[in-house]
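So this first bit is one chain, no partners, the form predicted on its own, shown in structure tokens.
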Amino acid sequence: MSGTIVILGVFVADTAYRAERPPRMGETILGNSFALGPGGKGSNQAVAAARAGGEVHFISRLGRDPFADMALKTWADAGVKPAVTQTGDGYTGAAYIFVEEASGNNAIIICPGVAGEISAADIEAQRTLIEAASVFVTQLEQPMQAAHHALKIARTAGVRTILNPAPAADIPPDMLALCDFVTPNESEAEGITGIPVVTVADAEAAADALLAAGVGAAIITLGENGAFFKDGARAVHVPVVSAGPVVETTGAGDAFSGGFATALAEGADPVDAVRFGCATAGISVTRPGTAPSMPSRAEIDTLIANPASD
């Protein structure tokens, strides 16, 4: 039986530019394409989790503007239940995304807007929702104080807690100790632990450092190399689940987080939940965009049962 998933995070409107290379300072270049769509790590994760079959509630702030309308429609279409405050004093967030045409790799600037003002008081207003969850997820695009407070509420209530430490930041040790699972990518793992992550052995070393800091389990996502899971009992390298040629990697980490949270809320073993997250991400990278690239549950189950050949 599936439990509910509560995600704290930010919605931003993604403005995505594809070009052969990024411009240098003072330079103007011609791009190949432009797209406007829904984004924000927390929102993307909520969409991914809901499309993967989870019952998802999303805590955030929005302005009262066309980007807010985009957010509400995106969540309605995916089945995400908003626990959102709207205000006319400020703007809904936006992101600049540069996508390198040849590789699909990306560079991103986030302006969170009013979601950058989410406070401990906002979290207190959703205390009952958080306490009733099976899984709580947050990232670091909203103020860290809010994330920290929400993790405390969830941990005290016995809710399983997931921190996706993105964008990279200095995380207080007592905040890490509230996390059942921490899910950094290679660069975020290095930012937290000081250990460069290039190989699977490096990922294990970074995972050891996170465990020593008090997290319950570390999951280092490794892009095309899948993910590395380690807790007090097991160390497992989960390979990538390929669904076809890579088009864009922008939403891959969020797809993984949403898929992982859904499987965990359904009672899956954490390593199996990592596999489910890798399959979710494996499909997302074959499509452009972030939230629009998130796969359905049927697609994920089909890929796990019949993985594609590279």
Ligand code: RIB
The other form holds:
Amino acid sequence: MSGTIVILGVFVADTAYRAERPPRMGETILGNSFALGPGGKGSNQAVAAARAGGEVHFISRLGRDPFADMALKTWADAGVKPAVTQTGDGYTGAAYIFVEEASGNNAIIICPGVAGEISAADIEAQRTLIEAASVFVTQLEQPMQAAHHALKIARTAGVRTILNPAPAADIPPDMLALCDFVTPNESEAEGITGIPVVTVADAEAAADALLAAGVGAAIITLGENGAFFKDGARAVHVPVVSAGPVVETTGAGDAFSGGFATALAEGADPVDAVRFGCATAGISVTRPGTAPSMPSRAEIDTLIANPASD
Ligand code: RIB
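Condition change, the form predicted on its own to the form predicted together with the ligand:
And the full complex, kicking off with our chain again.
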């Protein structure tokens, strides 16, 4: 039986612009398309985990505005249970996302709005929820102090902890030591360890540095090259499972984290959970958008059972 997954994070409205290239400073260029949709790393991870079959509770803050309505509808549709404070004192956040037409790759500016004020007191108010979880997940779009406090509560209660250290930031060393799993991409791994990650061997060197910092296991996500897992006993490179042509990579890391958390909450071996996360991400990149691109459990299971299917 699956335990609950509690995710702390941020919802923002994604405003995604597809163009051949980003504008230079002072320049205006014509783009190819625009889309408005639900985003924010924590919310995307919650949607990914719920659509993958997890029982998911999401801790955050929203304003009282149309973007907040978008958040509540997104979570209701995906089956995410909100543990959210709404306030009229600020706005629900938004992200500017440039998507490069040729590659589907992206560059992002995020303004978290009222979720940028999530405090240790907000976390304390959700202590019981966190302590009862099987898996706790956070990222770094809300204040570091809130993530740190929640990780302490989870670790003390024996809840398995996952930190997706995105966006890149200076992480207090004692906070890393609270994490059973840390899931940086290549640039975030370099930001934390100082080791540039280009090859799988680089990923292993960065993983070694994270293990030395006290994390239980390091999982470096490597884009089209899958993910590299290392703990005290095993080092495994898990290749990506292609589900078709890449349309947009925005949110792929969130798809991975959500899928990984769901498999872990179901009791999967961590390396099998990494495979499940890679399959989740492999499907998400074949679709536009972030939260809307998260696959259903049936889609993930089909891809894992038939990895050659396109
Ligand atoms: O990881 C992708 C997400 O990062 C986007 O949805 C955007 O909102 C930013 O938070």
